[in-house]
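As a starting point, one isolated chain is supplied in structure tokens, in the form predicted on its own.
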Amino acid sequence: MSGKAPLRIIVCLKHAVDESELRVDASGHPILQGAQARMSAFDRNAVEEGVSIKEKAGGTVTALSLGTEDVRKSIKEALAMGCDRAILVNSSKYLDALATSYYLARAVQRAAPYDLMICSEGASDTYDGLVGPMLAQWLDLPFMGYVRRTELRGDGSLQCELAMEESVEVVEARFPSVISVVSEINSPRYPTLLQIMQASKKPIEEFPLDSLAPGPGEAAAPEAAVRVLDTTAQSMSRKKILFEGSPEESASKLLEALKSEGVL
């Protein structure tokens, strides 16, 4: 494709439990009853990057998600942020990362053509970080992960800075390709009231999970092989040490306490 051609972008998002509002019981297990759900915090960065690229190069952004009807809440937020349309793969079936990426890939193939797929570094609830690279594998596309900056090149490719643990790598790939972005890549926008109202008029296409099942002669869809058996919050206790005196004296006492604990 030409580097100046309008881009067809797909952004994956997840409707996840808002972990910032979770409480735990006496045994350390999260209390999920009545817990609020929203778009995964990291996925808002993915949506923002897709919309920002569209604003620079032109084109369209499609939000893609898998789940029950509750997911529409997050989809509508993505539409209000600037996505043009959305696809919901409707399923109440438990799917692990491998199965999820498979059905998302099937949905992408049905929604083709496309140029760029954007995922976040990981969902804010499970943070597996697997769907992006698995999606690229199912679609047989190049993958660039932990992207902290993107730049469209004139030759129809995308150059990315990858935030590695001890270094930064600069790589590029031609379209179509798949990337996963880190939270430092941008600051997600907050939709205005007008944008929220306009989002209700944007199309949401629904794909039942069964409609994406493999046909005759195709390999069987993967079954969920990984299940979460238990989730326990890490216990934390405070020392509740108070430092008295002037600000200078308190700061000195704090510094000594941190040194004695091996923090500094």
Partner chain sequence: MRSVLAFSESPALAAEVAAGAATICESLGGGFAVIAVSSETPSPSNFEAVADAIVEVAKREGAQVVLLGATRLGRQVAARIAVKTSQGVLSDVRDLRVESSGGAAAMLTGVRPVFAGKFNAKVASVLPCVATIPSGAYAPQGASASSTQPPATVEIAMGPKAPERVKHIETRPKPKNTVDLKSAEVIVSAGRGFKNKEDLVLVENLAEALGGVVGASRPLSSDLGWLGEERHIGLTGIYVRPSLYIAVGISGQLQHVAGIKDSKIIVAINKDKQAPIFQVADYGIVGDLYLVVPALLKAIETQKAS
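Condition change, the form predicted on its own to the form predicted together with its partner chain:
Next comes a single chain, given without company.
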């Protein structure tokens, strides 16, 4: 496509348990039943990037998510932030990253044509960072991961700065492509009340999971190979000693304590 044609962008998002609200039961397990969930924090950066690219270049942004009806809450937030439409892949089945990315890729293929898929660097619950690059592999598209800055080129390609551990790599790929963005890339906008109200009028298309299953002659869908056997609270056995006197008192008590700990 030429650089001037409107861009068709898809942003993938996950409706995930809000870890800061997650409570622990007496046996040290998380109380997941009825736990508060919201759009995975870093996915808001992905939505923001999609919407801001659209605002610069023109085009449409589709929010794509997979899960139960609860996911609509996150989808509506994405629509309020400026996505134009959404696709919900209905599934109550447990899927691992491989299976999730497979069905997301099938959904993208059904929604085609498209130019750019945006994921976040990782979900706030597991922080695997797998779905983005897996999606690219299923779709056989170029992948640029850990993007901290995007720049549209006139020739139908996207230039990206990648935040790697030791360096920043500047790379470029033609559309269609898949990217994952780091949280430093932008500050997600807060939708206005009007935008939140308007979001409810935007279309949400549903793709039942079964409708995305491979047809005869196609390779079988991957089964979830990874399972979670048990989840337990991390023990942080800290001393939690508080000094609340005058700054001078507290300072000298702290120094005493640190000396006896042998860390000074």
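Numbering follows the first chain given and starts at 1. Here the structure is a predicted model, which means the values were calculated and not measured. Superpose the two forms; the largest set of C-alphas matching within 1.5 Å is the rigid core.
- Comparing between the two forms on a rigid core frame, one finds that Glu248 has its C-alpha moved by 7.9 Å.
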